[in-house]
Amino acid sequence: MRSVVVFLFSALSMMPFKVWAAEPVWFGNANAPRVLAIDSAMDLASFEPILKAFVALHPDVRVVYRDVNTLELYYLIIQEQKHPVASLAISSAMDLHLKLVNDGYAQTYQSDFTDNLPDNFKWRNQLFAFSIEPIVMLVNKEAFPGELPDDRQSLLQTIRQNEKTMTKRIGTYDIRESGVGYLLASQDARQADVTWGRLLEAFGSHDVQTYCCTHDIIDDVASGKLVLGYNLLGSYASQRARDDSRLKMILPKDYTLMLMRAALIPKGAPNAADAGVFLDFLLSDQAQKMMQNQGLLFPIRPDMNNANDPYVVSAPGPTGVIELDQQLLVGRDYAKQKRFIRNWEMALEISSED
């Protein structure tokens, strides 16, 4: 087990720049004959009962759980290639863990659980989504100026009459830093062209703040320092919206944009077998039923919704989900990459430098 973690610290300080990363974290018997690690851009607190859940059943399998930012994890799949640690990667950001699926770097699994999901909930028998998150908004009730926004439209309106107020007080990702970000912005730029550009535009002219992480941003609007919070994650503000009454969740009713969770076992996988078990047991019953029941995530199997379970989330509006299909590729493309993050950090009256 030892050299294991020596692996893991070993491969993070080969990668190209400073990994955000919690120190790994071990789950189950320590004496347990095999080992399964996890890379996974989820916060731990929402992953943490079902791991728990997993080397209950399974005593002889010790999982080791590493949190790494979704852009960084992408390069480090990459960056292992020839020598994964990981026997699974989780991420939001479905366009990088599709982009690595049709680069050769993961392998196919299939069994009654994966056959089961619909075609658009998979890919190639080699891309699992288990869990879908509304996209949203976070404000802090006591520091928003005036009524809360419900729509684009009206946070707009809202940053136009109270610019003060407002002025370095709106967070959101930073798209070069955050994988899952880039994907939030370009899906933004698609669903409604015109309104993003205007809340761009409004953003900049506003010294928006960017954040690599869900729950920084989230931080900052507990604190007051930030009263609106821009597209996050569903499942991570509602945790603390539900904990704390000075937050509130919305999620605009002119869209909400919807996207998976998705796992892959990298190829080359050091235990693959026990990937796949865990990957069966994030789709089970059990699993799901967990998700839902206590908050952690939303699952992805709709069986698994109760319409009367305060952990349900219906939009009040159209919902825009990213679907796990080709077109995610076309975001990715290099030129095209790196040109929109070009207007964005224009829009944002930021330099490449900041």
Given for the second form:
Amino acid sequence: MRSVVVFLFSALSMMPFKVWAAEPVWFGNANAPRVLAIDSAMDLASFEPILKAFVALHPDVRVVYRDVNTLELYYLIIQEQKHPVASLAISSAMDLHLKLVNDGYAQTYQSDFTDNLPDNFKWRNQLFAFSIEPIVMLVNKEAFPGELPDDRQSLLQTIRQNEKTMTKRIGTYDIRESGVGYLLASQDARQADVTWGRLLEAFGSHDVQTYCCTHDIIDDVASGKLVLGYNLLGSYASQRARDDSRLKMILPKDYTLMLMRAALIPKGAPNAADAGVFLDFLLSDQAQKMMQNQGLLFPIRPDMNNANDPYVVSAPGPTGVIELDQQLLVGRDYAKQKRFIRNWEMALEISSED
Amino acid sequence: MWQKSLDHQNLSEEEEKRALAKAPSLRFRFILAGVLVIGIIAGLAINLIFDYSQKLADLSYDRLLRSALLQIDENVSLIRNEVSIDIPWSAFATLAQADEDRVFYKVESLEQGFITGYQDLNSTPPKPPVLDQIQFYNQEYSGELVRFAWLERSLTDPETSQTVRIVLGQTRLSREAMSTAVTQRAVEVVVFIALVALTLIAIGSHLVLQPLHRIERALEERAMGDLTPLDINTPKETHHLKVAINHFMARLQTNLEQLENYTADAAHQLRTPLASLKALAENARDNTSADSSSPQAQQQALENIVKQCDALSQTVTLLLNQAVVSHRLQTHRLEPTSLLEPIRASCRAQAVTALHQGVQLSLDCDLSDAVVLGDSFSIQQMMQNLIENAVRYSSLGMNNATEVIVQVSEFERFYRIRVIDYGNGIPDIEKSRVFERFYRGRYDIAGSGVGLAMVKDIVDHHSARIEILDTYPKGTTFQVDFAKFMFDEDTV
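Please could you give me the other form, the form predicted in complex with the partner chain, since above is the form predicted alone?
In what comes next, the whole complex appears, and the chain from above leads the way.
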């Protein structure tokens, strides 16, 4: 079965990738009559308290949670379109999720909670954002040479000035493997094409390290293997920076991308009703407050009363919110994506056969 | 006399209410017609609006689609003999103005095949493709109706030439929302106008009928016996009604006046003989108390009283007969009846009386049967009056008129009755007046003055014809023509 899946994925995608490694995790009463399967591209650490709170509220629902890479999740939903396993799919790759909705893989859901959600945080009542977080750079203060960069220009300068120290010590997403990595790169290119070109060139000439997942990059930054991680998800970075004094999270001053995490209910989902209930819970005050107070995620409706709360984004410069609308389809245009990845590979001197 | 309704009795309140409920309502019909007409017009208007709003929404959103298509088109180029496309973000930002609409697109070249977009999208337009000409059309895709813009263009550079086809579509949610919004607003306005129009009709119908109610009230509030013309201001439309009512009341007034005159005269008729009767009776009493009176004188006085009583009795009978005739004329339908019966009867009744007055009454009739449409009693009364009249005027004066002839003859279409006397005759100037009620040619002759008037009434009621002719050498002839009763005519 798994080989078939891999074959299908390969056929569908332009590049090979690993099938998810994470085993499904169960929450709630083992005897609960109903099961809600959630596929999510989200670290369990950030999500576990929320899932536990949910099953505590709804003892008759058992949640099975599967951590899936954003790109895998996209192909999984297409592959399972006839008989979806998961009733709720959560991803930070907004573009892939939006494309799924555009191409008709999601079903409509409407409730008081989704109605209260501002229009720019949902699309067609099929795609709902419940968290918005900054895209950051994470540096290892001890390993970083010289002054900490506060924007991309100063990062470029540091790289040029400390060529040896920086070589092989910058980490970022492999945009071929990570959906969200591609999204962030394409948004960088859109926001500041020239800066992105220089950055890519500098990354290429200094053997940037590519990763599939945020926490791997963070691990390596923490261990000092890397001095800087570029384009990391703010929620994971801030969690680790809070606990680890060596780490510092930087919101680039030139512009800070803002990324939403969004959820959809696949068409034909086995338990769409409980998926809706869970979605309502994600958007409820209780879950939103949990995200903020326990430092799990950046809530979509932050409680502004807490001054200096690190989970209320206060970017030093302009924010480039990645809009949840049809424009995201452009980044995923077949020709554009092919060209973008080829350019990326060329810049980073990686062959596509790698 | 005037006509009365046959079942003239006061309707009870309940019956009146029932009649009112049964009567068709003018106002209801008016409003119903208004509702129908306005309903049809509103229906048509709403239908038009539906069409129009669809077109309007397509027009507006097609502009977005065209703009996005042209932006994409601008980014198509030939690089190293291959079609290269870089879809601009702004093209989709344009499309994102239709918030919730899904976007589908496909770029292909006829030489190179699929380039980007949705590969399974049908890129054949419904109309024959023309280069550089944008086509818009609706087509089902991905389970939804999608509005597509289609463009084909040739790209040339010195080495190669390709034809590129771009199809860009978006679902119709925003269009539907817009047309619904337009329609809804317009329908609201149409419904509002229709309601206003109906209200105006309702108010208008009330106002139109208002003058009628005013006339009605003015009539209801009248004091009894008030027959003066209505003096209320009414609009032109009800002016004629008012005038008609006023004319009717004027006629009623005339009739009432006649009745008053008749009553007064009748009283007068009765008072004179009563007064003379009283005088005679007093005279007789005085004669009795005065012993000087002779039995002859007493006898004479009593004779006078009896005569006067007879005269009075005759007058009362006449008045009664007239009342009866009048009543019969109003209430009895005319029936086929023999004309000869009542004539013979009245001749028989009058023969003796006439003879007392020295007049010989003869009936000259050789018909065996004469059927007319009429009332036997009335005809008899008519004959009686005519004969009485003839006898009375025959025995008058110094002449030797001792004969009154009643003649009945047959003509093709009518029977002619003639009552001929040889009295003094009636002067021509009086002939036209003898039928007037209470007109009396000579006051020295006993008579009520109502006899001939009654004759005229009866004649008119039978649609007969009466003429007064002179008898040769002198005297008067009353000639009455009754139409024959035709069996076949009636049964047809």
